[in-house]
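Presented below, as C-alpha cells, is a lone chain in the form predicted alone.
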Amino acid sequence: MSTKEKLTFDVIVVGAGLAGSAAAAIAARNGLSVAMIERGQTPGSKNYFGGALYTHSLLEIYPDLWDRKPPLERPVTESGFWFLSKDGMVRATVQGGKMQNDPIDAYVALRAKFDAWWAEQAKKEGVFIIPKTVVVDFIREDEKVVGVITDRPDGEIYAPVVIICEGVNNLLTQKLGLAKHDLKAHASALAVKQLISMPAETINARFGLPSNEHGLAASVMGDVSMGLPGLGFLYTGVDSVSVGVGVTLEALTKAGIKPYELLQRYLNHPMIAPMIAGGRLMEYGAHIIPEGGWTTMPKLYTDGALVAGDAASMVNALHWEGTNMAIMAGKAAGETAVEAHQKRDFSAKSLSAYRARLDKTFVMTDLHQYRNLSHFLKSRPDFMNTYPAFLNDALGMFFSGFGKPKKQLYKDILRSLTDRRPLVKAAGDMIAFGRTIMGF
C-alpha cells in the first residue's frame, strides 16, 4: 500500500468493551477521527458477564444516559454477602436507605446486550467500528507506535495514538513491553456462571423483591468454592438469574478441579438449589478476571500508546468491581488522546498525563489500597471457609439456644471457633484482614 493510500485516523482503539467504547466516544466527541477495532462479530458477542454496572461511571460518559434508554436489567436495591456453611446460610444484605439513592448506584446488566448498545453510542459520536478484525501487532517508526497491523489483507491502519483495551488476553500490551507477564497465568481468577431463565414473578417471590424495579446483587462466601480461595455471586435480571463462582487459576490448577464441577457443586448447594429450581439454562460461560490489580498492573503508557481496562488489571476483586474502573480509565485515555493532539505531542512524556488523570480518581486509590488482598488470601487459604462456617454455627446456636444457661451457650459458640482456629490465630487473622483492606 502506498503512502497516499494509507488508512489513517487520529486515534485507534483496540477492543469495543466498556473501556474501549468510552475512550472512543470521548475522543470522537472532541473532534478526532476514531477507529475502534473489535475482534468479535459484534461488540459484546463474546462476553458472558452478568453482573453490575455502576451509574456514576455511565453518567461520566453520557450525562443524558436515561434519555438514551440503556438496556439495563434491574436496579440493585439489595446487596451484600451470603455466608454459606455446608447446610446453612447467613445473609448480611442491605436494602432501602442508601440503596435507594437517586439515581440508583448500580444496575444488573447483561454485557452481551449492553456492550452492543454501548458501542452504538460511540458510533453515534462518530466512531468508525471495524468488527471481526484482530490486531496482531503495531506499526512503529523510530520506536514509537504509529498504528496497528490487523489480520485483514493490507491490514495496516495508522494513528498517532493507539488505546489498547484488549481485555485480559493482554498480548498486545506484552508486545509493547508494558506488561511483564501474561495476566491469565498470574494472579487471575476463572469465573464460571450460568444464566438461568425464569419468570419475573418467580424471581420476585424467591428473592423477596417487591417488583421488577428491585434487584439483588449478592457476593457468596464460604462453602461455595470447594475450599479454594474464591467467591460466588448471584444477580437477578428482569427474567433471568446470573449465578456463578470465581476461583484463582493457580488454586484451581493445583487442586485439579474442573470448572464445571466447581459450578455444579455450588448450584446443587441445599441453600442455592431451591432458588434456581425449575429455571431454564440460557447460557453457560467462563471468563478470566485479572484479580492481581495493583500488583500486576502494567505500565499504562508508552510512545504513541495507552492501556486501559482488564488489559491494565483494573479490577477490585473483593467488591466485584471492574466495570466502572474500565469506563473511567477509558474516559481518561480518550481525554489524554485529545490533549495530545492539541499539543501535537504523542510521546510517552505527553501521554503520561493519562496516569496523572487516573491518579485523581478512585481507580488508582482503590487498587493501591487493596494491593495485598491476593497475597492475604493465598497465605490464609482456609480464611474463606473457616469464618463463614463459624458464623453459621454461632448464629444458629444463638437463635436456637433456648432452655440452656446462656453462659454455656457462649462457651459453645467460642468452642465452635477454637475447634476450627486457635483464638490467638483467629485474632491475628482479623487484624491482618483489617490491615489488608485498609491498605496498611
Second form
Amino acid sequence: MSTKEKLTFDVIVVGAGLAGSAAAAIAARNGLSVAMIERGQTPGSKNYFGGALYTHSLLEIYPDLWDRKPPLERPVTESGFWFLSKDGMVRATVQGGKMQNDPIDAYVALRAKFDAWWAEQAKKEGVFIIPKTVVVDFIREDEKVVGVITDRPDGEIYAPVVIICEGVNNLLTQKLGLAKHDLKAHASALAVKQLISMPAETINARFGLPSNEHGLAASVMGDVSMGLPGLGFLYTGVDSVSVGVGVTLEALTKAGIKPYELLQRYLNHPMIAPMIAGGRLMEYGAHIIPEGGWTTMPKLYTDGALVAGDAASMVNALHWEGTNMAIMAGKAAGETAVEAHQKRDFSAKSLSAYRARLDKTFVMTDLHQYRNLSHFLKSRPDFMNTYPAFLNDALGMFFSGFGKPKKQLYKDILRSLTDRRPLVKAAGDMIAFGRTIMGF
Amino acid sequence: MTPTKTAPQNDLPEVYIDDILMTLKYFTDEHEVHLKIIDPQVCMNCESKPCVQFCPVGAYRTQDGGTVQIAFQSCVECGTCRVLCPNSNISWKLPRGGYGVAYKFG
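Any chance you could show the form predicted in complex with the partner chain after that form predicted alone?
Whole complex next, starting from this chain.
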C-alpha cells in the first residue's frame, strides 16, 4: 500500500444492477458518499433477463418515475400461461380488467438499456460510479468488512459498509461465508433467450395487440422444456420479441442436451414458429436464475456488509418475480446503511435491521411461502409434460366432439388423463401443488 | 463433431452456435484468460464430458486425444460450468474489469 491517502466512501455498492443502483440511490439521497463499482463497460452490459419489470418497485425508488422517462418497452396488458403439447397449445391469459390498472403493473424491458438508465438516476442522486472494475476481495479489520479490493492497481477502496449486489454468481458472498456453498444445480435454472426483431405492426397483428401501448407476457409450460423442470417465456417489446426457456442445471446436465438446441426446438414449435417468422435475431444470451429462493438464501448481513438481489437468491420462480425483490432489497439495504451511519454502528447487530426491514415486506414472506417450489417442480414432473398435454387433449376433444354422444366424450376426456396418470396420483399432484404455493 | 444425444426425446434440431454468437458483442482480454481447465488429465479421464453439452455458448469442445479446450472468448459468464463440472476441474473467474461479454440489449 502506498502512502497515498486511502480512498474512502461512506458506502460501497458492488454491482450496478437493479439492487445496486437502488441501494446506492437511497444512500446518496440521504447524504452519504457512495461508490458503486461495476465490472461491465457500462452498467447493464452484463445483465440479462426475460423479462418484465414491476412498476411498484420502480416507483418505490423514484416516485416521479414517469417524469424521468424510463426506457421501458411495452406495458404488460396481457399476461398468462401457454400450455404447449407437442403440436398444439392452450392459452390461459388475462387482458383488460386489472391488467389496465393505472399505472400498468409490469413493463417489458431490455436490461442493457434499462440498467444504464437506472444507474444514471443513481448518479443524479450523487453516486460515484466506477465502471470496468471487478471487486476481487474485501478489506477486513478485526473480522469486520471495511472496504474492497478491486482488480485495478492500488485498487483498495474503503467504506464502513459494503452492499453486495454482485448478481447470481455470488462468489464474494461465499467468500464472506454468508453463503455456505456455491449455487446448487437443482435450485438454479439456466435460461437462454433470443431477442428477435420484428416491426411493431407485425407484433401487434400477430399477438392481437391493439397498439404499441399494449404488450404480452407469457409463461410457457409443457413441451417447451421437454418435460424437464423448467419454463419457457415470451415477452413483446416495442419492435422485438424476447423468447427463451429455462431449466434447472441439474435437469439440463442429466438430460445431456444443449441449451441452445432446446431453445431452437421451442422456436421451431408449430405454434411458436409462425409468431416469430421473418424476425431477425438481434442477440442471444444466457443467465442463471437463483430459483432456490428461501432454501438457498445466504445470511443477509455481517459486520460491515449486506447482500441483496440475485446474490441473495431473491427469486420467486412461479411468479417471475426477482427484479422487484432486488429493488426492494436494495432500498432496504440503502436505508440500513443510512441508519448505521447515523448510529455510527456497522456491526452485524446494527445491520440486522436490514433483515428486519425485509421481513416486513412481501420479499421475505413470499420467499418463505414458496420455499418448497424448487423441490416440488423436481419431484412432480407431470406438471411439466402430462398436464399441459392433457389440457390440450381435453379442450381439443371438447371442441371437436361434434355429433358424438357427450357422455362418451367426457369418458374419453377423463381417459386421456387416466391413461397418463392415475386419478388418485393426479389428485395428489394438485394437493401438493396447492400446499406448495400456500407454503404449508 | 456432433456428440451423441441422450435427450429424453431425440428431436432436437441441430444448431450452429457460432452463427448465433455473431450477435454478441465481446471485449476480449488478450492478456488474461479467465476460464481455465485446472488439470487437463482429469478431462481426458472424464467420460461424459457434460461441459460440451451444457455450456450455453458451446465454449467447451473436445480435441483429438480426449482433451477439452475452452473458447473463453465466447463465454457469457453465466457460471453453469463452474456449478456443473462433475470434477470441479474448471477455474472460473470473472473477466477483468470491462472485458468479456457486453450485452447490447440484455
